[in-house]
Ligand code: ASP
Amino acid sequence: MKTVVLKFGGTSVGSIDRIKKVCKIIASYKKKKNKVVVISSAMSGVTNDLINKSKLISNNFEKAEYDALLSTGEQVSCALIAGRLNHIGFKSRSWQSWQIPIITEGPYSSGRIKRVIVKNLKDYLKNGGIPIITGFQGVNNKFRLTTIGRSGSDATAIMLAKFIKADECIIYTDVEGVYTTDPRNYKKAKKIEKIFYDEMLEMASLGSKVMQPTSVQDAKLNNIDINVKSSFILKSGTLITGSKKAFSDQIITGISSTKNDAKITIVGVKDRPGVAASIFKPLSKNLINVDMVVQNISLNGKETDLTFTIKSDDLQKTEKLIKQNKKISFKKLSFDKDVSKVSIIGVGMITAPGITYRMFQALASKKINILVISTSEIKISVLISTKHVKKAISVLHKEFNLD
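Where the form is predicted in complex with ligand ASP, the structure of this chain alone:
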């Protein structure tokens, strides 16, 4: 008898009607004599609504209470799913993460799942039950509720699959799988049949929100194959795997883009050792994530310009920290809020020369100016003006034969 883990995202359980449909999918696995473990997100919009409520109470909401608040959304969806399964004749119950327990480590709002005690779940499965488990959350060593980052139900599903030693882990969502680029932004996007963990990790980290980056990392570390499928229509999806069998010879697998980036340039900072560290130290202390960084070559050997990107939510705070920083001096500070990072990703580029040139040439042909560049072995990212993102995706999609 196979054990399958099924995860349903917010849109998949976004209404009563959707929950009834999802229960039919769950029932179909049960009827095929599988042991079925279900992980659910909150109904779509619920977590955002809870966040907005917390802001109305305080702009400095206590961290542990914030997680206690945010984790309520999943309790509702899981109880509704279990209730419906009972109604149509299946043995099922909801399990909150502290009841299992799912043990997390790390700070509130961005914990990581460390352990899942599966004994009771296993007994329940053996007795024919379908456990419906709250995604996105756990309990820490102080026995307080924690959450594991937005979209965290993906990671819950993967860690459950690991600890329960599942044969299959299926992520049900509102698109048919992982596409070459966001199918909602570009109509010619193609469904990818198989993708490597590393490619998926880059795509997710670079803005393809179909999978939470942490969850892909967890899957890679534990060698768990993931199937991404639609809960809306019955079609084959995408396999995320480490297996090298039967892969296409495509050089570029996908294109991602980000929203809400901001670029900061500090003009005329001293060109001597320790200056960059002095600039970034207060940012790191305030948990501001710096992404792309470039420093110009100093023309006079004394001063240089430093450009870097952050999330636009952090812009005000960053500006304040730089202005307050007594360890540095500079001539001018400039900001650009309307920038986005567009990235091409593919393990094929390791062995194919000329990819950087083709990317830059394609962008140039559409008169798209590149502001900052960063590369790794399997991706090339460029920062461009947000208004050019659609055009950039379209020309790159064509250039690398993804259309």
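In place of the form predicted in complex with ligand ASP, output the structure of the form predicted on its own.
Below you will find a single chain and nothing else.
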């Protein structure tokens, strides 16, 4: 008898009608004699509503209470799913994270699942029950509820699959799977049948919203295959795996883009050992993530121009920190918020020569200027003007035969 973990996102359980449809999906797995474990997110919009309520109460809402508040959303959806399954003739009950328990470590609002004690869960499954478990949350060593970051229900499903030794982990969402690029940006985007963990990790960290990077990392570390499917359409989805079986010889798997980047250039910095560290240390201390970095040394070797990217939300804070930094001196500071990162991703580029040239030539053919470049073994990212993003995705999609 197979054990299957099914996770349903907020849009999948966003209304009573959708919850009823989800229960039919759950029932279909149970009718095939599977042991079924269900993880549910809060109904779409509920978590945002709870966040807004906390802001109306206080602009410095206590973190432990913030997690206690947000965790109520999943409690509602799980109780509704369990109630419906019982109504249509199945044995089911809702489980909150502390009832299992799912044990987390780390700070409130960004905890990580350390372990899951599954004895009671296994007994319930053995007796034919369908447990409906709250995603996105756990309990810490102080017996307080913690949350594990937005979209954390995926991580809950993956870690439960690990500890319960499930045969399959399926993430149900509002899309049919992972696409070669965002279909909203390019209509000829196609669904990817299979994708490696590393490719999915790059796509998730570079702008793809289907999976959170931390969830993909958990799946990779624990060697758990994930199927991403739509809860609205009965079609095969995307398999995220480490297995090399039946993969195509496609060089580039997908194209990602971002919307909220900002470029900062510090001109005429007096060059000396450790100057870059002096610039980035205050940003690191203030949890500002620096992404692409380019440094140009002047001909006389005495000055350098440093360009880097951050999230546009951090721009004001970054400007203030640089201007307050007494350890550096520079001639000019400039900012550009109208930039976006476009990336091509694929394990095939490790062994295929000429990919960089093809990417740059394709962009040049559409007169798209490249501002900054960064690379890894399986991706090439370029920073371009935001107004050219759709044009860039279109020409790259065609260049690498993804249409």
